[in-house]
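Taking the form predicted on its own, here's one chain by itself in structure tokens.
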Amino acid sequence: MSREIKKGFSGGQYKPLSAYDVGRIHETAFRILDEIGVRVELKEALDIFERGGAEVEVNRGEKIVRISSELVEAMVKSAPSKIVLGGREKENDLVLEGTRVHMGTGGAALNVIDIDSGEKRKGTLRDIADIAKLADALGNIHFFVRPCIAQDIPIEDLVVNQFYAGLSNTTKHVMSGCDNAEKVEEVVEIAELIAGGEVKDRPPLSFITCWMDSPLCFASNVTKALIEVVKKDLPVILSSAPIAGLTSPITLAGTLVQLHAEELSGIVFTQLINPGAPVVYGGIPSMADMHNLRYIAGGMEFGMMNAAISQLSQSIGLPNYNSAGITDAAIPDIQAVYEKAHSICQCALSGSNLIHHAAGMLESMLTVDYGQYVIDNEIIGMAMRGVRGIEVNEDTEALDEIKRVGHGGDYLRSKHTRRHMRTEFFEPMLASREEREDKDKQGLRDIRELAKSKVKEVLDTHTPVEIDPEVDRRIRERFNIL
């Protein structure tokens, strides 16, 4: 496998917005919440807003919540600026704060490209388990999001089994969506059984809640689940995903203004439920192809907007979650590589805390491919090397070494070279750096075939740290684990 680039380096080198731009978007979002408000139909949510000091009114039969800038500012201050997402092993913990960067998989694809046949088929529970195992072995993938929908099990068993398939096959942090309030309790119980007690300090899992139907509407079912997660004091990602030209203004700035207002309304809501609740600003803006109105994510503007999300969340001092690595390509081809590399580098260098969809995704999130995870692991590693930057200190400046070598010498045999040669350059796993003659002797191999062989090697040889057998038995007795 390629040499791992450590997670958690600080980004912030790339800023698509100026400080003035950030301030202006912030103030305009305040105006949206105060003058336009958000539509909320769930009575429990309306009661929470009203008790907290928001203005609730009925306008043409719609229940509208208006939130003052004073209330927004107070609730933003209530939310923690640092959140720890635990792994089953402590070395896989993620510390979300400032501009620390972590990248992981994404989720909810309907299709999987089969590793053996190469044909596209529906996702299964076995795919979730195998991709978790693959992600566990790939050092540049820092957390695991349920990659596809398991369409081979009953829907009532979906949430619990998808979480457990991840938790039992990787020791990295596991994330998934949950739109059923009743299932939140079951998932939390599983996490506590694995952890041997409360999971508040180092939760091995977190919830992604797509609670916002853009533009500016709370989705009642998911909002119910959001309330339950927040009451449990577990980390929650507020996922708002407006599509420029369809569910938000076509201009990048207009989409960011609307999205920022949506995120702020969710932050206020969570803090009114449970002051100090760990909440992650989860803006994932995208755009529509104006020729056919299809969702697209491979454009340069996608990376620009998602990098801007980092700046907006940093401006209010909260951790963020966004998207990169999505492509409109249907197979792992050159289009997939250049679209993925652009947005991954943009978001990493902007200092995004949790970049999901960074590995495995194809066909505008409809499909995942096993080999693509290996290819993306390499792209992520190169991006993280960029985030790490150039260390300048007495040792790396190498003045003494330059004096020693002098004029016309070389550095090949020096101790300084030996000390840094394994850490200074990123070492790829797939990319070939051989001369052309050597390539001809070896036989040229398509990178997709090479990636596929690496996948099979991992699935055949890698053994994730198992959940304690007694704990596994208790979980299987308590829940319908398939």
Given for the second form:
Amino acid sequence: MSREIKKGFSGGQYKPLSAYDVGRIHETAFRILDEIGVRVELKEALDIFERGGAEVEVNRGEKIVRISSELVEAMVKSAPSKIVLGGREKENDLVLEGTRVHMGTGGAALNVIDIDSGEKRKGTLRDIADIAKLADALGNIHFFVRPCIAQDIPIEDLVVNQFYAGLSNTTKHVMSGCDNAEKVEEVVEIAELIAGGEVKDRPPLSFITCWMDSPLCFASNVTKALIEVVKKDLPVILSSAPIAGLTSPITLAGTLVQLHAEELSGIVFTQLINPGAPVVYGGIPSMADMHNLRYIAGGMEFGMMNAAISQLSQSIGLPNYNSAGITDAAIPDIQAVYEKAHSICQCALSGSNLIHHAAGMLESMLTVDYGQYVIDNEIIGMAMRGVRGIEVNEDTEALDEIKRVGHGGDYLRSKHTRRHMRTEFFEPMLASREEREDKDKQGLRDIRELAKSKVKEVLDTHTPVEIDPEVDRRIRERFNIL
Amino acid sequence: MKISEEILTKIKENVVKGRRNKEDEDLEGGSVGEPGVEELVDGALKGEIGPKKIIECINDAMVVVGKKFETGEYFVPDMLASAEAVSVGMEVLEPELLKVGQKKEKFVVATVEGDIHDIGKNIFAMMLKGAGFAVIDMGTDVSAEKIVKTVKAEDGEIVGIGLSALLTTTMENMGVVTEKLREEGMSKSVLVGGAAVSKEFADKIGAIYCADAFEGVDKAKELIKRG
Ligand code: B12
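Could the form predicted in complex with its partner chain be given as well, to go with the form predicted on its own?
Now the complete complex, all chains and molecules, led by this one.
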């Protein structure tokens, strides 16, 4: 299986918003922060805002923070425009800036579709380790977010073990959500042990915080965790997740305006805590099914909005994070792949720096499936090919070749062909291009079966580069690693 | 058509349109200025139409709304608008109903401590109200102590408690609530729902599992029947 990693190409070809739209949304978001403000109940957070010069007022018992556009602009300037996320192997480092595209797994599913029985069951620590190993082997997956919640271990051991199951089974960058401030310290300690003390330049792990309870409220518990992470100088992703029609306006523009205001409030907050702290503009705008309010992340509008937020963050010059590849299909069927393919392409082509949920996810984020990781690896590969784009130069135009072959020949014996043929076309791992008769002869094989056999092959044969045994020993000595 | 029939037809129409009062618009954005459910119910009472007749008419209207919702013609906000129009109408009727000694059954709902997911809980609360319950919605991230305190304060009146949790980590706090209620000697029925919750878990903590809000309302109605 090819582990060749194709990441970091520059996107930006797909722009659902015009330059005028981006400017307008930005201005309207300023008005939201200035005229409506955000609600912040956590005392510590209120103090940070107040000391930083935001206006705090109490309105019918609710504490509202209003932020001027001057303060927003100054704080956005203070945030770094480039962040490096480290892998345990340097070749897996991710450089987040501009429109460089990286795609990875997404997290916190409750269920896993069992590779053997095909049944839906609760996620375990073993699943996290196995999926990390799979992600390690799949070349188009560029980073690893712990995919599911381990429901077979005590809650107090969760945070540390979920991170470590990832870290010890892949050398790609590891990320996880954290809503527990007390555990941040422990995770940072693990990061330091693995990175050999210095985590600032190439942190091997980072945190995703859903600190925003849309519309426009800071969620106190996660905000506490956010403060801890920011103080530690570790990169943090600010993920705001408005749901169009439910926790934000039904219109895509209204949802984007609100999300942008929410993100700006979070960026201001992080910079007031720790000027220059690495912060990623992140969001996962989605929709509510207005027939029953179920969560929708497989619709076309999901990809449009997630692509649009890369434009919004690019316009203020900060690295960004969004979501693609979530489907509302509960099983790995045809719906799953067409929904995934749309949003993955949209986000990739919009030039997002970190696209999570891009592999493995099913059922509106409730379930992950082993085979689906392999199928999505292929969809991502195709999308990345699109991002790489069409290179146009003297060599690729091939005028000399066209002259040489002239009228009616072929290009099979051309050196130019041999030089380019392995890289010019995306080389699929699963796709079949045989005719029906040939397939019949081999016995028709569903691509999902093929994907499953690849999973088994990886789990049986792939050995990720180990963590230094001495470091591993020290981590196990210090923490209850299960 | 008799005047009384005419006004009842209008009440029905306006419940279906989800117009609480004369300021509300209908589905097409029209009708502003025309009387809504509030004004119409008031008019009906003044026209000596009995509350029982009016309630029957409102129920008929909600059956229509329910059908439209089931076929997909109506979306949740349509149903919500109708349910709100009904509540406004019921408020106008309340003094009359109290005279004949009718009161609503009370239900407490909350998302448990540590959890801020409230969409499922809100749907359940909304549907309970639509089914004629008085709902005390305690919001999100509510501690077991607070829930028990509220139930205690309203004791004798509460027919059941609905708890929601979407995180595996906060789900355990539902068990804390059932445990505390038992300690306090309150044998209240607790309905539980949310993505993380399962039938086995509900059984374990001595609660009633509801896969969705519809099932929740059915179970709540059963609780009243059981008394
Ligand atoms: C929307 C959402 C959010 C929103 C919540 C907004 C809000 N106001 O509620 C935000 C963005 C704030 C959020 C935050 C977080 N979330 Co969240 N969220 C979701 C999401 C996408 C949808 C939930 C939803 O509203 N569904 C729609 C409603 C209608 O469905 P429902 O709640 O299940 O309710 C139905 C039934 O269950 C039932 N029901 C529910 N409750 C009750 C109660 C009673 C009494 C009855 C009768 C019925 C009933 O009736 C409803 C309809 O019929 C789910 C994934 C998913 N697809 O479910 C993740 C999910 C639940 N979240 C998850 C996580 C991890 C988080 C965070 C921890 C993220 C982080 N890293 O910080 C934070 C937690 C914050 C906190 N402390 O609570 C995980 C849970 C994993 C776990 N640990 O168990 C999930 C599964 C997503 C994932 N894969 O990552 N989230």
